[in-house]
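Shown next as structure tokens: one chain only, the form predicted on its own.
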Amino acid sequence: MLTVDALDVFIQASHILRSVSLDVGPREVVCLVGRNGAGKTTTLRTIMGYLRPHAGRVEFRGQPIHGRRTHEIAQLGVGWAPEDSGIFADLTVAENIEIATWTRSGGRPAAERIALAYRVFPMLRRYAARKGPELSGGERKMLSIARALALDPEMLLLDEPFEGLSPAIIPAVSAGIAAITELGHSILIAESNIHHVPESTRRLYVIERGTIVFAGAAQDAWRDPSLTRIIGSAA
């Protein structure tokens, strides 16, 4: 479904990604794990069109999307939940979720998509009239993912969905991601803590200094001492 092939990305004069390649298949959960600054967010932002690669390609459902505008990529069916949540502070929870149905107007009816977002994160229904500044960090994370889900995407990109969350809220976010997985969406998660990688993850990529240094099953990564130093320090 998603193919990232030999991406090279520069930010100003800094060479951030070096020949990064990964794949996410239909109904598959894939995690990109690495330390802070390793290139995880840059990879997802490049897929989503916020950054243009110097070299390489990104394809979604067989279509090249590198170089396309972010809203065009969203309209193709890629939902995005950024690390900072990116919710609209002046809008209520209900309005933040509803706005995704305007971005991609095709597919299932808007009311059905909104209902699904609340079903996956039922806590948000209680806060439907609250605005962004009235939410906790965990609630903003859930809202960001719920808004991406209301787009009715085939794939979701989740950047550090557990970053900075209190232990009390992590189970609710985990349950929501598990529910999305059961719905059959493909998911690519960028994660700095190996212990937050969902059990449903089919494949794990480890990125270090902008380079993919491992691709395979999570249990195989733990068997490699050189990788253990990376993913252990990332946790």
Given for the second form:
Amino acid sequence: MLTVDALDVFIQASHILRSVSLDVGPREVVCLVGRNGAGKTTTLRTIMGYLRPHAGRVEFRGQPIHGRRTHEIAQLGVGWAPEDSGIFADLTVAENIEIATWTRSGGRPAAERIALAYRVFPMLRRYAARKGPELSGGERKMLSIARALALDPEMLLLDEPFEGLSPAIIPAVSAGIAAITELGHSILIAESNIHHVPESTRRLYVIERGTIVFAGAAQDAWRDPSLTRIIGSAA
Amino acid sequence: MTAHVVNLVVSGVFHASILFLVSAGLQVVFGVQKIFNLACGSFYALGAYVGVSAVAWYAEAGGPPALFILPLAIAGVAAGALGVVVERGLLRFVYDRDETFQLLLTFAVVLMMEDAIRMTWGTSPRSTAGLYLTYGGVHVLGTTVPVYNLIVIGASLAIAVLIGWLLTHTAFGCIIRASADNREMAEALGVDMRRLYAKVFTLGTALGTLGGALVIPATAAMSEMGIELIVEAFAVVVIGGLGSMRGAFVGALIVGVLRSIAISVYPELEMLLIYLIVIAVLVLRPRGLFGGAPA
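Output the structure of the form predicted together with its partner chain; the preceding block shows the form predicted on its own.
Let's see the whole complex now, leading with the same chain.
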């Protein structure tokens, strides 16, 4: 579904990603784990077309998308839930979800896409009339993911869905993501805390200082003491 | 006395209606594209000249004088097409540049358009002659109010309501508000910013040119009218709050009516009074009366 091949990315003069490669198969849930500043967000933002790679390729469903513009990548079917949630403050919760059916029309009917978003995060239905600034951090995360889902994408990119959340709301976000993993999307999740990695994740990549230092099965990562030092310490 | 007050209010609100159209264009462009478009004044002047020409052509073609407002308004809106040219041809190169650069570029457009207008229509003022009185006047509390003024006030109010409805009740409006708030996220939902910018800028330009066309029967078109209006539109935007439509509406009313009062009571104070208000707003509410709310 998604193939990232030997990506080199610079932001201004800093070499942020060094030959990063990863792939996500159809219906697969993959985690990109690493500390803050390791290059997770840069990887996702490059896939999303916000950053141009200096070298390397990104392919989505067999066609190259590096060098394509962000809106084109979205139209191809990549849903994006950024770290800061990116909630439109002037729009209500309902509008934040519905807008995805206007910006990318076609595919499944709008009503069905909206209903699915609420089914995954039922809590949002109660806040439908509220605006962005009236939501808690967890609600914003849920809304961000729900909106990406309403885009009717083939693939979801979730950047730190649990970052900065109160422990009370983590189960609700977790349950939503677990529900999404059953819908058949390919999902790439960036995560700094390995304890938040969803159970359905079979493969994970560990990134450290812009380089992939581990690629493989989740349970193997747990057995590697040098990796648990990088990614397991936060819990 | 009441007659005097009625005259003041009607001419003030008439001016406010025109000012609202131009400022609304300025606001919608700033809201989405984050560019303070000084050229809105030039679009206003262009609308005025195109309006004069359209009406002259219409009269020569023998159209009934009572309907002259139709070719006038159509020409005003059509002149907005220049917006696409300016946006695609110039502005798109400076979106990622410093604000100073953007201001300089739009100011260059102001100067170029002023000369282009002089080259096309000459330096002497142009007017639509007697058409202003075609619709006659109505007697209100001992004075005669030109019906044309009331038509323009009504049209401007209708446009204000329409813009409000567009922004809050349509998919396009929702996309505009979302893009004004978070451009990157809107792109990640599939919004093509180039196309949206071209549309929004054209909408903003058309509001300015329409304002210019509608004002013209009541005055004369002069090549420097654009600069004068920029100063007033700037005051409107500072008073109302940058980027806010409600701000444009209330700010235009304040500036329009105050200007009309100043002209009648003590003409030397005309601009000074407006600037005193601007300064007071900047000191007491730096973000303007409706600042902070994106739409």
